[in-house]
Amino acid sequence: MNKEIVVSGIRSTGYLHLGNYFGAIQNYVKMQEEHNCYFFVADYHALTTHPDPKELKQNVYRVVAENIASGLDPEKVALYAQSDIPEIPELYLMLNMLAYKGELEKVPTFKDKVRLQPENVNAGLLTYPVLMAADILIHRAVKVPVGKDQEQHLEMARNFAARFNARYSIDFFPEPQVYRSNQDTVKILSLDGNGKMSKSENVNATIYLNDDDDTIRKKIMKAKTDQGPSEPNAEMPDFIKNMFLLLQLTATPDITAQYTNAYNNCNIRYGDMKKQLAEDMVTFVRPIRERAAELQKDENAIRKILKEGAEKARPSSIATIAGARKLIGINYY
């Protein structure tokens, strides 16, 4: 029985955090048992923000190490660097002929990047969704695990696949759908209540997988709270609900129930809850941090993992490009 093909990637910028773990990596670990998985480090995507060349390689190695430390098994998946698959930029070029300036300019993430880096509005930012589509379509994936904020990019990938199929009158590319696990996608908010945890923004309100114990404690203790509920079973504000979510994800059920009951009965003591959450978070993050640090000491091992991952990913990529070239007519000998 052929397994469904799943593709997903993560940019090699910043440090992985709890949002990455619970929103993506945790699902990767489940998927690797049941699907044919291609997981990549998106180093080409990272170039849109002009990273320091000296940092780029170490960032890629760190992302690989943190994914493995979080449970990803390179023996079960193809784990590779985007730049190690030359067929991806070739398909990116082909798909750019089917993408239009007007639709790309309307993408919310492009508008956000223009706002955040007005001095660096490069063509790569504009065509970011096209490269994302190439990442997915190069393996003719049918499922892609994405958050709500990335669903528009996946819709655009489906559009590009459909346009290619219509242009050449053949169902060559499947139209990839959102992967949904049996549970709802977990969305982790920033500890200051302003948006999601981020690899580059709100760093003091984000728990990173490489944060040391004391840093985690300090960040948790500074998390935003309120005066507490004024009536029993009151609706929780999002930032309070987020703290309870983190407790639920890292603490034992009885601890979560204890503080939930305290909240519902209007006698919650946030200071005590934060201390409990901090210790549970330290216990959760520490083994990931230590395992990732250990892996990063052996660069030869990481290079071997990336090389073997690329070797797994190339046959699918080569076959896709060969088929696309033939359909387009770029096959002269």
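Since the structure is predicted, the reported quantities are computational estimates derived from the model, not experimental observations. Residue numbers count along the first chain shown, from 1. Rigid core: the largest C-alpha set superposing within 1.5 Å between the two forms. First, how it differs from the form predicted together with tryptophan (TRP).
Superposition on the rigid core between the two forms places the CA atom of Glu235 2 Å or more away from its counterpart.
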Second form
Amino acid sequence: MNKEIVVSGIRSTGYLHLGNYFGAIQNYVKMQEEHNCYFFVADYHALTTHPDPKELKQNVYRVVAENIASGLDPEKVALYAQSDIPEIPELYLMLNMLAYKGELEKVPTFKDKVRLQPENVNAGLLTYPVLMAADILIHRAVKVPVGKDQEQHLEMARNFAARFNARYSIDFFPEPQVYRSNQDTVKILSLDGNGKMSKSENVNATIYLNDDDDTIRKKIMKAKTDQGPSEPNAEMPDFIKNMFLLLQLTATPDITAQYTNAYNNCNIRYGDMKKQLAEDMVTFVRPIRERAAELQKDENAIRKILKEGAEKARPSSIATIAGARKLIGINYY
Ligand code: AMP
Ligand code: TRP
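Complement to the form predicted on its own: the form predicted together with tryptophan (TRP):
Below: every chain and molecule of the assembly, starting with the one above.
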């Protein structure tokens, strides 16, 4: 039986964090067994913020190491750098002709960037969703494991696919769907209650896979809490819900049940809960951090993984571009 095609990418813009792990990588690891997986480091996407060249390279190597340390097996998937697949920018160019300025300007992540970096609103930022669509459509993928923050981008990828299909009267591109493991796609909030965990923002309230034990403990002990509920079974504020989510993701079910009951009975002690969460988090992150550090010592091995990953990802990219060129009418010889 043909395995379903899966694509996902992570930008090489900084250290990976719990949001990346639970929103994306954990699903990659689950999917690698039964799908035809293409996972890549989105280094072209990282160029929108003009990174320092040396830093970009280290970031790419680290993203690869941290993915493998989290359980991704480069023998089972194609793990590559976006910039090693020249067919991606070619498809991006083709799709740009089907993407409209008005719809791109309305994308919430674009509007956020305009607000955050008004001095650098480049065309790469505007067409970010088109490049992302090219990443996915180049393999004609059907499933895309991403966190909740990427759902809108995926909807645009479906629109571009449908537009291409309609223009050339053929079902050439399938419409890719967000992959959900069992529950909803996850969103991990920042521990200070301001937005989500992120590679470059909220750094003191984001837990990175590279954080040492004490840093993890300190960040969790400083997490935002409140006075506690004043009536039984009260609705949780988002930042408390987030702490419970982290507990559920890293602690045993009985511990989570114990604190949930305490919350529902109005006798929760957040200090105790944080201490518990800190220890479970330390136990969770430590092996990933140590393994990633080990892997990063051998840059030759990482380069080999990227090279072999690109070799695995090229054939389907070449086939897609050949098909797209023909449909468009670029077949002169
Ligand atoms: P990025 O770090 O923006 O390149 O994101 C890489 C992957 O991690 C994407 O699938 C995102 O949806 C996911 N992701 C990033 N931040 C979070 C977060 N705070 N919660 C859940 N998923 C996230
Ligand atoms: N835009 C994604 C993010 O910021 C990263 C990404 C780029 C991606 N291309 C992709 C994710 C293709 C899934 C599929 O998180």
